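Only one chain comes next, encoded as structure tokens, the form predicted alone.
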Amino acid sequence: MKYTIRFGRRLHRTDLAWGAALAVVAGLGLLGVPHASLAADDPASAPTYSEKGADTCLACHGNAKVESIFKTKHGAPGNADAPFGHGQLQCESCHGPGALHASMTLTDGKLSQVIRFTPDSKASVETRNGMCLGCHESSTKHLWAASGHASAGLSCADCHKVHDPADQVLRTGTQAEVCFDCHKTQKANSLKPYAHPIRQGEMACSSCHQPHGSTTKAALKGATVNETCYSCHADLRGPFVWEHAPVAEDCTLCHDQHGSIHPAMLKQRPPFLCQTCHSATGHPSVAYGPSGLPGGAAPSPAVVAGSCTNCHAQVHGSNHPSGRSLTR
């Protein structure tokens, strides 16, 4: 297949003005290469631009995983903010100047001078996701560089597959598949009898967390747990005359929210739960016969079916003038 899509030599930047910022990348050693081979004082070495553009890579590097880019936003020749847009660089907007890569041999040992973005990479992870953060910094809140897969020394590439045009990460329904790789105890948590709707396709990881940065706890997408708990249950968040103190405080007191074997995602099941804080005197969580001895009475209504809850049915909170117990 042959993509024709550079009109001549028609690079809309300077070549050396490109070339010579990346001989600084290289004198960095961000990519892995040589000082003497990108000297910046040197421009009759500084890194081109192939001629041909994507022609040029796709000559060696034409396959159906490669091609696939073209079927995706990065691809698209007629989209003038991407690589592939009209005037602008093609493959080498993210892998950098490929007219020296293009003219090596596979002996010649310096294939590192374009930019990587396999896991075998020798370019650093800075490099790899300044390449990214070129475009989309703002789209990622300027947060990444604080954010906790930056502080793991994740690439962009580690999550996102720039070719696919169904990049798994950005669809609800495969998207936990990516980030159960690293975050296994939360794939276990998911696969519980009780928990979110993520095996079902319904829901994703980032409903609930922002991937790239955030400024709250656990990169939660709201200001609190709660904040966010409430974007889907919104008929919880109250306010309520009579409030259950640990509600008002953190749903995850109570809730597991990646997942439980208890009904509702609850950490534990009443009356056991409830008597993490309360008392469990007038609330016997075992059925007392005459002798004071368990076994030989009817069971207390405290230790079946919903238990506590059986009384206390407004557990999140009551707006009843007599509700102060969350009974009614």
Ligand code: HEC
Contents of the next structure:
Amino acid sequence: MKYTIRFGRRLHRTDLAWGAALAVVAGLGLLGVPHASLAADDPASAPTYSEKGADTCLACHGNAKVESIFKTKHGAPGNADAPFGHGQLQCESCHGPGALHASMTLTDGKLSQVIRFTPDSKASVETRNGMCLGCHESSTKHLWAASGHASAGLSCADCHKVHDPADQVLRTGTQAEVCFDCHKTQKANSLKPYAHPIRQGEMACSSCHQPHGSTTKAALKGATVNETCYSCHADLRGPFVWEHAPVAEDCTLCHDQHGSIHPAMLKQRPPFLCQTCHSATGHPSVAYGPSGLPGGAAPSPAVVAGSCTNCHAQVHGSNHPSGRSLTR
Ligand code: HEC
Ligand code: HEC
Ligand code: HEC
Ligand code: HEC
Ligand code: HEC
Ligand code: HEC
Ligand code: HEC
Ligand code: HEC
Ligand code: HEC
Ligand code: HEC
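Right, the form predicted alone is done; let's see the coordinates for the form predicted in complex with the named molecule.
Entire complex below, previous chain first.
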């Protein structure tokens, strides 16, 4: 396949070392035969952009895996802000100045490299991320630098595969696989019987999280845990005439949103869940028999399946005039 790319890069002639540009031509002729040349203090060995941009690179790298970038938003020639838009540096807007590399020039006896994005890259994470942030400070809402992922030394390319038109991390159905590479606990939880429908491909981690960082703990999308939950569970937002204090405070006091072995993703089953806060010696935790007295023969509603919630069904809050005890 042949891509005719307009030669419209922002070309600063003062930057352009013609020696290197000529070497491109020589390099193409002698493909794979690197020639030692240019001394380190030669101005022509300073990093410079290749003269013909993508056309230069594709002369050697023209394969389907690389060229698939033209099927992505980055490859759109009509978008002036994208790497292949008019006046942009094309491949080199991400990979950095590539004239020396393209001319197969040796630097310190080694083939000159462009910026690579693989984990074994010689460029620092800051340099690699800097190439992306130059255009994307605002799409990451300027929160990247302070994010947990930036502090942990992640690079944009740990999650994003920009040459791939189907960048896994951008798709609801495939995103979690990318996250699971590193987040094994959440992977294990998501496989438990009661979980948000992530493994069914109906939700993604980014339904609740902003992986580029946010001002909320655990990089949540909402201003608080509860605001994050209300964006989908709006019916539980309240206000209720009779509130249950922990519900208004933090849903995760009772729920494990990443998945649980208990129905409704509860951290524990009632009555134990309730008794982490309510006295276990209170009225309901004693096994009443049919006579209504402790020690009776038949199991009481307080110890069978739903236990406390058999009576306190409105555990999230009640709007019933006499719902003070959350029973209706
Ligand atoms: C003359 C042929 C030639 C040209 C032109 C050329 N390259 Fe390369 N490139 C190579 C060779 C050979 C390698 C592998 C050598 C190595 O890994 O150091 C390579 C390696 C790379 C790699 C690393 C691949 C990897 O597996 O991580 C990247 C990225 C790259 N080139 C980008 C570019 C870009 C961008 C341009 C245009 C500015 C360009 N190349 C122009 C020959 C070329
Ligand atoms: C020259 C500027 C420029 C550079 C450099 C750049 N991008 Fe982009 N990027 C864009 C533009 C423009 C878009 C398209 C935005 C749109 O159409 O909404 C885009 C889109 C994206 C998207 C969304 C793609 C989609 O399908 O929705 C991702 C993810 C992305 N860039 C990541 C990166 C990463 C990672 C890097 C560094 C390896 C990078 N970008 C480097 C300009 C750039
Ligand atoms: C931990 C994984 C991860 C890392 C690291 C990461 N991203 Fe993303 N990125 C995502 C996910 C997930 C989305 C989709 C967000 C959504 O759907 O709300 C996304 C979306 C984007 C988009 C599309 C616009 C948008 O916000 O929806 C751009 C642009 C982007 N990322 C750029 C970057 C850049 C630049 C870096 C490095 C500074 C980076 N990303 C690092 C996971 C990541
Ligand atoms: C938006 C930034 C961006 C642009 C533009 C870009 N690349 Fe890349 N390139 C990357 C990243 C990031 C990787 C690491 C793998 C990935 O994310 O897909 C990569 C990987 C590569 C590789 C090695 C990986 C492989 O799978 O063989 C080569 C070679 C390469 N790019 C060449 C090019 C060429 C040639 C162009 C111009 C046609 C180009 N790149 C344009 C960001 C970019
Ligand atoms: C390359 C490994 C890696 C990948 C891929 C990755 N993460 Fe992380 N993530 C980390 C590390 C390391 C930390 C910081 C240490 C920790 O808290 O475990 C972290 C922290 C987090 C945090 C806590 C953030 C904070 O500020 O406290 C969240 C939430 C998170 N990641 C979500 C995601 C999501 C969602 C994805 C996929 C879109 C993802 N991660 C992909 C490595 C990764
Ligand atoms: C339904 C919303 C929701 C979804 C979906 C979700 N998370 Fe979370 N996540 C949270 C909340 C809320 C917290 C904060 C818990 C706390 O600290 O109280 C959190 C915390 C985290 C943390 C910090 C460590 C921890 O467990 O407290 C990581 C890492 C994390 N999530 C990763 C992921 C990954 C990976 C996915 C996708 C598989 C994912 N999350 C899906 C809501 C969600
Ligand atoms: C992006 C939308 C979305 C967000 C945000 C969200 N949820 Fe959910 N939640 C769902 C969906 C979808 C289901 C599955 C409903 C079903 O299976 O019928 C669900 C189910 C649940 C269930 C279990 C329901 C059952 O019957 O077993 C609980 C508990 C729950 N969510 C709690 C939370 C909590 C806590 C938060 C905030 C940390 C939250 N959700 C954030 C969409 C969301
Ligand atoms: C005091 C503990 C507690 C808190 C806090 C709590 N829940 Fe629940 N939640 C439960 C119990 C118990 C059930 C199971 C109800 C049942 O079995 O009838 C449940 C069930 C659910 C369900 C399943 C459908 C339903 O309504 O029965 C969803 C969704 C849910 N909770 C979301 C939330 C959200 C969102 C929050 C935060 C606003 C929250 N919960 C806070 C105890 C709690
Ligand atoms: C995280 C702690 C916590 C958990 C877990 C919890 N509660 Fe509560 N609950 C409270 C607090 C705090 C109040 C408010 C007490 C007050 O106002 O005096 C309350 C109030 C109540 C009331 C109303 C009491 C009244 O004022 O009449 C009922 C009924 C109740 N809880 C039942 C339950 C049930 C049933 C469960 C288990 C599904 C449960 N609670 C789990 C903390 C908790
Ligand atoms: C058989 C039905 C039933 C069961 C089961 C039950 N309760 Fe109650 N509970 C009630 C009723 C009715 C009231 C209201 C009593 C009143 O207003 O005097 C109440 C009141 C409460 C109160 C308000 C304070 C108090 O003691 O009066 C709390 C807290 C409470 N229950 C917690 C629990 C917990 C925790 C469980 C499970 C371990 C539970 N209940 C099981 C029926 C039940």
